[in-house]
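Below, in structure tokens: the form predicted alone, a single chain.
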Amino acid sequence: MMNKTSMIYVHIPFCVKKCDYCDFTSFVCNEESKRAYFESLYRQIEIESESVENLSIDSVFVGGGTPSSVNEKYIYKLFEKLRDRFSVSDDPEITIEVNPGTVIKEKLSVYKEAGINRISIGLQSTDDAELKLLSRVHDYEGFLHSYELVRNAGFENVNIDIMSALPTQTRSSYLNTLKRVVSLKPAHISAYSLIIEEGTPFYERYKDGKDLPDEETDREMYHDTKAFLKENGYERYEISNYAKPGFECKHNMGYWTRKPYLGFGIAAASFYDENRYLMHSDLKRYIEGDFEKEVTKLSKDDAMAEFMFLGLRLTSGVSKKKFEETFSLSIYDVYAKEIAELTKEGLLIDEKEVLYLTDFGLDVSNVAMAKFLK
């Protein structure tokens, strides 16, 4: 039974339109399917809350899909259910993902009433031609309108998602996106490089690399992101995330520091008692009340490896003391060789209390983190 501070993730798998690059579990569905899904979601929360009554929640993240594409009454009832079944802290971070064109003044007002205090907006690019290639349902003007509605509704903690290495994107057009986004003064910016995922329309279209920026341009965009955002007061605290001081995403920080969390909805993951759980992604089964999950029991070696490669995503790195408190072993008892190799290669800084990746180490983080996978 859990009796510690934890987090909740809720997956809303519905979208107005499926973007061609997206490999997330999401669908275009009718209203009846949405209603039935939320009824199952409320039921799952009721059932699973019975075994975790001592759980204290300080972060909730509603992701998707496009949660803002569903009727706000479902979202309001979701938070009624969560507060009824769990103990929520006095000052929680509560995030909902929205897409431009799916938010209106009345909907944002309901979000406020439900206790949501952080909005994450999926922009991706300020270039209309690039947005069209991504098959987004909005243009830049549409985003600006949605962003203005969000700010006028009183939301101060706002994240904007952007992407680089898009088809036909140039370094100049990406810099323009960075400049336009920074001019809006959001509290947080998530900047990702496009990954062409197998099974998506983009994979069939661009798997040969045609029309994509070359590797050198991709790296230039990556370095432009770091430099420009730093110049404008955004501190990089994780590989792809930048924030004004005090606005780091607590929920994401929880993932990287292995904080326990419960996931509700299809394809949602949970982590507690050194077990990882993954709900199936079959919408029909879920609506019928099948909440069976795949369970992975982590060994001590698994848990130690996770501590390292998740924690090193953070620019603050990993705490040697926390490692020892968690595993009753010195970090050098387990990873002396790996630490020495990465330090020698210029990828890792070994200080008295923490280990953290250098700028170059963050650039090639996959190489550095692979050292801890045995």
Contents of the next structure:
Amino acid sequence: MMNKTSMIYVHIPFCVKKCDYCDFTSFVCNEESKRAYFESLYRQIEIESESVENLSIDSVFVGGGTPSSVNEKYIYKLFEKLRDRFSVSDDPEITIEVNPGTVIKEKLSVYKEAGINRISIGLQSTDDAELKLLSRVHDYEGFLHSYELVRNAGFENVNIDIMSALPTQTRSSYLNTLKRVVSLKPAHISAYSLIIEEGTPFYERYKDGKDLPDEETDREMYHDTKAFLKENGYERYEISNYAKPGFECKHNMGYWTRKPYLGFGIAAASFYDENRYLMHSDLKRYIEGDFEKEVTKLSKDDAMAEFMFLGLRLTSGVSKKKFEETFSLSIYDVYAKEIAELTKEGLLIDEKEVLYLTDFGLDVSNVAMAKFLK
Amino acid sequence: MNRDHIRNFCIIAHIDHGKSTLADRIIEMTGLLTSREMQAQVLDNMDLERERGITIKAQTVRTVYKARNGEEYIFNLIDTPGHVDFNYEVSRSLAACDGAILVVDAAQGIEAQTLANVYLALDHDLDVFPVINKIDLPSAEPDKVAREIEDVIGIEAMDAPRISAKNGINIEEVLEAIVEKVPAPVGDPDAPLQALIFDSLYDSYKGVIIFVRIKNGTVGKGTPIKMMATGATAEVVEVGYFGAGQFIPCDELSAGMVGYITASIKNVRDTAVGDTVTNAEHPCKEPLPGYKKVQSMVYCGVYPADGAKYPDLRDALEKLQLNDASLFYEPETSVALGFGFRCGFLGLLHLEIIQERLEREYNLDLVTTAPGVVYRVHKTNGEMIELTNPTNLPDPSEIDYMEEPVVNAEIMVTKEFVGSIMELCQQRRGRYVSMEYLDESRALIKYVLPLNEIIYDFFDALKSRSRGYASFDYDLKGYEKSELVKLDILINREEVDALSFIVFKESAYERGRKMCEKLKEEIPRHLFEIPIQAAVGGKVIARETVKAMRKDVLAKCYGGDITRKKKLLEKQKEGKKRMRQVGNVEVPQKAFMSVLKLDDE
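Right, and the form predicted in complex with the partner chain of this protein, after the form predicted alone?
To see the whole picture, the full complex is given below, headed by that same chain.
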């Protein structure tokens, strides 16, 4: 079937405790459920790898939830299974997400042994009061301890997740978080602006905007992130992602350049043969071996829209040549009007070979991206 | 049947006092046909009618009652619309009757609408007899209410039937009272035809079905008829009367009878309510009195939310008008809303009914502009224009003066609310006329009010200020000179024609400010700042600003779940489709209508 490089995403839906702002698929579960989940996960990999051949995997991302909250032997076996069923390229990027307080030396060395070479740590803030409001299980001290363990275990490629626009956060407390994170010299920083999602305890608590930084402050934080990180050698390469040169997350880039990926586990998305798939989020059904996915078939219009609204998340933008190669149409045949409008509004820059969003365009990227939907 | 055995009557009541329940009881306790008719083969005809699925619009119905004296009487119960918007229709229905049953709630007593309807009935020389309903309620005070009827209205009420229509108590007393107290119709069946049209309805098989009361003469199949006011002529195809839920054809209708006529008439506008039907070859000398041309009191713009649905809206209005001669419409164009119609209604309730029917029955999504009344603009050159659309207001320099319609309003309210109701009327530019106490606890307050002050929410305000106790009735008094201005709304410095309206000069600032505030809430942020201004004669009197959008970004990627992201973008895009473009600003459809609800706060 496929004869090209592909990525793999594995979803581990377990946490020590669910954070009040989180709307990802994750649960607090007993050991038996975890064991059963991994059994199902291995089975899904076995079954579904049957139908794909000649696949060269160059990136694996184990996300969650908190993958580090489960026993490392499950993770080790996961990679045994993956290597057994897929061929992995020579220099793959293999990431696992961890949370402070869930990593110990032994676990990290098992990760290393399993081939993992990139660690993403969820910090969110270095301010203990803010962490408490987020109902995180760790404080800043706890994070430092975990971070040191990770570095000492020999992981060079480490990402730290931080968030702005948190309840009670001020511009200076956020700047302090930025400073402390930079002083730790991670290779990669993901800086998100908190989204109050419906259905979370945060929604009930903050839907009226009380205690949240006002829009003005929110924007200042956002712009501080870019300026401060740039001063310290981190380039913004995507709306919320910053990296030292050469350390851009391949997996992340793959999503925005429409690289195929296979997803395993509940709520995991997959993309191949111009179809998007989404596994259900029902843990019980999954454990019982129900691997039914919702399929969205992409038309050419859909594919072109995706090419645009995903590609424009990257600061490097979209390549006009690549568009033409992919769709056998000039980008202007399809989007001349949209490009002209966005350029006029100051959201988009139309250069010789590429189109990319301005800083303001990135701030209001939904406005720009929605235009490319037909 | 002999005219002596016919009773033509209606039921008048305040809303919820039990008019339709009593009507149902009367129909239940009487028969459909006389014994003689049962022997004839009318049933076959009826089946045919049933197959065609014709149903009678109004609750007008003919029943047969076998009275205690052993004789059969024909009851024609004529329906009257229950709202002040339809006052003229009510008056025509009353004119078709010889008597009226006044239903009064034993707990609530007399209300403003009761009074208004009784006076209207007495004006038409109807014999009115009261019935006290809901005697089964714990709070019922039938003696007190009977006294009240005698004191306030001045009709005998001590021997009034005391009933519960709901529980079927003492209904027979009502039936006997109809026989005794409603006079038999008079009229000469051999005189030239003179029939009053009190309603009509369009049927796709028969054309217009005219509801008539024959005052003089006789009409049957083949009679050439003429509508005296509209001049329309036709030949009668069928006549008949109203069974409960069906039309029952008969040979002829003669003086004193109530029934229907069909004559292959294509348009209800030819059969205006109040017009007189006569024999085209042997016409009567003069038409029956009281005919008025229907006039729209309230106008508004009606636009399809989706511009492509314009032809659908036009077809729907055409169809509605087949059955509703009081609906007026003409095409108009708005810069903001595109192609639509300026529609005229009898009142706000009528407007709401039509709007709802367009949306429900014809599945249309509508944008309506603020309803307004008909202003008279007297120009300096002596010309007078009747203004139904604010955008057509001439340049102020060409205007000598303007007039607005005013109404005589009667409000009935219990003592403790008199103060707050008078305050409300004052606020609405009312002119105090009089106040009288009907009894120790209730007062009847009379005001002259500008119509445009009561078409929006006056009734609601009245109810909330009197905890629901006030009742209200009005009729058009005429036109009065007034200081009026056109208030324009500018969005991002562009005037939005669909938002302009005429307002009393001194209220302009207040309304302008509220409009701006409301629009600020409704218009989403754009990439740029949007000033919203209210202006009179080019001078800005109020302003609000929709701040520029600073952020609209969704950074998370949910483990590569692109479909979710795309759905969010689609939702955003979908939302934009429901907007109207005003210059470079996208205004939600909702904004055009939300400004109608300025006084909610």
